[in-house]
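There is one chain below, alone, in structure tokens, taken in the form predicted on its own.
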Amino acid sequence: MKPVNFDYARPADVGAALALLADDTLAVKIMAGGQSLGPMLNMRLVQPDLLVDIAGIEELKQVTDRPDEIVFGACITHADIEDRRVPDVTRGALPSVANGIAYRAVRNRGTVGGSLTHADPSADWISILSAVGARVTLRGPAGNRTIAVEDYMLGALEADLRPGEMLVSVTVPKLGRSARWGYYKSCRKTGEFAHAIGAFLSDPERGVSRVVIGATESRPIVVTDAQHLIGDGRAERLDRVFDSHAAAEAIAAAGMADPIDRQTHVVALRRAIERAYSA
């Protein structure tokens, strides 16, 4: 199968592509890296007027250093967070985790904004960064807004875009000299989509504790003070002191009635705990 007939547009920068976005005559669709929306187009799950290929524009790909986090844009791919042309300010998360995203040549087109926009709740990003605590910022016709990534995506393949918005950039914060996180996500072989996801960080020198469960039906469960589950961080080891019941609760809580699904995802964030102490 085959695209239907779109119209192309290739914007210079954000603001002509945010006037683009505008005509609200026209269904009008952004394409990044193009690494899940191509699929799409060729099933014809989705059928826009106009395709806005954004990829084009230098500023969704700059990285801005600043005391306490770096921004960068949208449209920077899995491949520069992997080889470190986006300087690494998480201690080594966010390469780790995108060399695991699917394989080298989507990681060289897929891009992070891209990603977070398609909303797939098996997807990478939405997770790790929903750990380390990070923000999108969204920018459309009342200007810019920013959220939290676990509050941007709002359910499988929906994320919180007004109308005329687009992702424009992300930001994470540096994490402290003695932060410790861990990622696992368990999927059968390399490059197939996570079953069950776990990560966490655990940062004492900023009071933070959060616990992510990912590869849910929807968006992941997002624990924003997590001691109960793991401590206050200071501990040497710390899956000794790792509640999986207060986990398998709080994933319950969540709405994950399966009890099978409970404990595949119990048994992902425990591995992501003890994966921690070689990351």
Given for the second form:
Amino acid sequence: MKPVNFDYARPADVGAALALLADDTLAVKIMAGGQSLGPMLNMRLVQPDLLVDIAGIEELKQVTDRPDEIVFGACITHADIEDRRVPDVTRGALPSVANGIAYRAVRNRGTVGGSLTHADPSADWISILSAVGARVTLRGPAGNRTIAVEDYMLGALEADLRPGEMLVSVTVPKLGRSARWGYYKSCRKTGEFAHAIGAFLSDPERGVSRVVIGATESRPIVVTDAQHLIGDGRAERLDRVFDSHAAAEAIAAAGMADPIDRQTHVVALRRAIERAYSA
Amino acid sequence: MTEQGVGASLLRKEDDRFLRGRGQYVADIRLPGMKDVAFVRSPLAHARIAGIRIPDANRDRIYVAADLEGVKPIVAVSGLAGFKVSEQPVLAFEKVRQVGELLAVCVGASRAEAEDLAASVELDLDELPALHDMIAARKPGAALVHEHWGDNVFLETFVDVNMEAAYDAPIKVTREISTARQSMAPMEGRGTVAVWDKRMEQLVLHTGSQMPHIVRTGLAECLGLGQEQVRIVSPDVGGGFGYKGILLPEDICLAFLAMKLDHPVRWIEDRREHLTAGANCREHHYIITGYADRDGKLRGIECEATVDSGAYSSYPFSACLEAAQVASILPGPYDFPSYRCRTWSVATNKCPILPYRGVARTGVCYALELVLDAIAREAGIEPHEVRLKNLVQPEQMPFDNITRKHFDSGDYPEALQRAMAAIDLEGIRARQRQGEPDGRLIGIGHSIYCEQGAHGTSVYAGWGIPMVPGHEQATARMTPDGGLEIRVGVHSHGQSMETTLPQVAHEILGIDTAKIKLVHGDTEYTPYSTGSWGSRCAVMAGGAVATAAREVAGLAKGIGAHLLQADVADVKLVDGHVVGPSGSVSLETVAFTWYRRPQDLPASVDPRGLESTIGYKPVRDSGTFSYAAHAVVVAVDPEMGDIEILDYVIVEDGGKLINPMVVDGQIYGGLAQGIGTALYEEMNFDASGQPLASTFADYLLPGPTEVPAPRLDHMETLAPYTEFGVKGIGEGGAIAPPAAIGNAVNDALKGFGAELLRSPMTPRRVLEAIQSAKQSKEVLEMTQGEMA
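What about the form predicted together with the partner chain, after the form predicted on its own?
Now the complete complex, all chains and molecules, led by this one.
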């Protein structure tokens, strides 16, 4: 298990990185934290001509605090969020989820942008960021475009990256004071990828009610208007208005065929909602 | 007991280098000019080899079967009647019989370059139907792994003791029980550095091995070399667990290359090779029936057991290692009158099945102990009551059981009762009645087993494999400054023998253990031995070291008596001094005199000096019987299927413990592996025989958060036939957990009427068991409704 021969570049800014990506005669792969790509290189599942290491690009590690949202660079690590080096605007949702990703050694190097671009359905970021309504910004030859995070993932291990494009930042809205969120994942053992994820956000001040069922075979199931599942957010206890039959139907409608998978995903969502009240 | 002798929890001498990162493993060896090797392995489970195309530019760096002139295949024959012989080619020719089988070997300046060479080889393989299901492979008309056999059965065995007498028993429970195929997954995989030593005219193979002398013998035979032309060096080894007891085709390739090329070569197994091509173990299938009276008294056990032995019989333990043992050890520590067992060792298109800590016993314990709990549920009594009714009693010791296993000593009911008291059966039953606030279901389970260790000549001669242990030899040699060297042919790779064997020598000679050095892991420096396996080292190497130390003590007393001008009959060895009627002399002085001032000794001095190589065998070689009762409380999540271990108790009897701390460590490690078997580890295959787990993301091992801190309690029933009363305990921790946890899970699920009879007990299997119990209940209610 040793990688094939490849060239290595460590550009200093996004412009230089994009210039390297522009050469379409080469198989170019971007590396951020390398926590998934490293093993894939070793197993020769990825055989690039050129590896572009973006970990040295300052812009990708910056954080911009705006009145109603926060924007952080693609190379912000899981530990940066866990340790609140990136200010938390999610009433603890992001730091709490970061704390449960893999192991600390992975969190020290692994990046949010890398995780989203690797697009593993069982990873945490795609689910929780979809729940809080985050967006990602991509930069390429045609400039910037910003899309909902759930639209960035096209399928298992497939992100919506156009030729010459790279992910540069993630934008997370600031939650209202009465916002409630919950997250539950089921794993075989600590630090492993999840088999079922449930997440929700209820932010009545902003009129937001979102539910995510993650760790599916492909993209997470994102319900952007989830009032039929968890009400309008004004109920005293959301877990008492949660409609598990409707959730099961939504999961079935999304194509999850296996009854045990459907059961565990509904339970994960119910527990995510219950957890909002148990802490 | 002294502070350093037998029974002392001495800190481990070897930890000084391990904890400072100074261990020396095969992959740490750097020899001048060394090149790296990578293999071309079969991507298919079963195929005819139509062609192997090597680009001309690479031809001088890639070797195939036809290049291995004079190299013989690996053959491991069992002497048991009816055994069918397989030949494991070093590099495959004509056909491949498992994924990962070697087709070509490539030599590069680095491993990456060798892998580039391997990628340049084109294979032309005609796929054949692959056998991945041992039960299907046993049936007539199945594809054949070895065509000339006519079927796929390495060996079938049958034993019957008055079975039909049990058929009128009022309770009869039959269960189909199975355990997954596993991988041993030591932290360090296999690896070999091979070099031809021109001065010594000798092949030197550095390879992590539990049994260097056996590897030397097997390797010399495959290569047609004299044994003096082969030296095996086994340096620090990062876990063996059975996998490093095997002679691999890779080792022979490396040896061949070292002799053919003018430079050293090395191969370091990567984890994908380990999981998919080499390290397989454990896969058992049982159809087992327990017959009992209403009070739980066993009338008999009837069983059909099948083991998936994989494609080849591996050296030296052979393909029937597991299944042939199943029939003799299935009765466990129980006394009952009727028994029948038929076993099959079945060839399939998978890696050869290899020994793994607890060999055969883990599966056997799981099958028998699950059935005993099913009997208890049927009889409506507590499971431990069933066991207490059937366990061999202390007053029956020594006891020959129904398969003529000779239980040397022990009090099994006491171990079980202590475990049940410690786990608080009544408290847990009360808690179950109350229910859990989080909706989980609590279950309590236990299991008990015996571990035959250090079984010797008479046992293995009957089995007739390439390796039969005889006397175990050790060398004890005093150094000129009064220290001691001990040389043994076993290998220490986690057993802590660099600490415990000096403790044994200290017990007899009184030399400070800091001045006692264990030499092991090199055929050039140590006496022949079958090595470290079968929970034998404490008994066999410990006994040999004690015997050699006693010889040296006698020689030292002779020299000391001369220096004290006393009769040798009047001197004693006390705390490292030869003490006579009117004075004493230290062992340092005795050694100094023998080596440095021979002019002070009379002509009549014993010329053997202060050195002895001598062999040891216990009074009986039928093995020591250590045992333990494991009791566990689990919480099962009926919605997600997750299982959490809440409490774990082990009451263990290993006879005299040379170092209790080391024994505790062995039990902790075994428990972790047993939890892996119970809940996590599984090597699955698809219908074409492809292994589905090639990384630790798919092959799950328990980590620190999955292994609870068990509560340990020791009993010390001395073994009657061994030095100090020591029993082998190295494997036991890994034997009982799947059975104890399985029984606890089934106890938790009994409200559903659900039973889970397959390991590992994954969340999905838990949910499937609940679902199928609910469905059969619905069917039952529907039928009853219609009848009404």
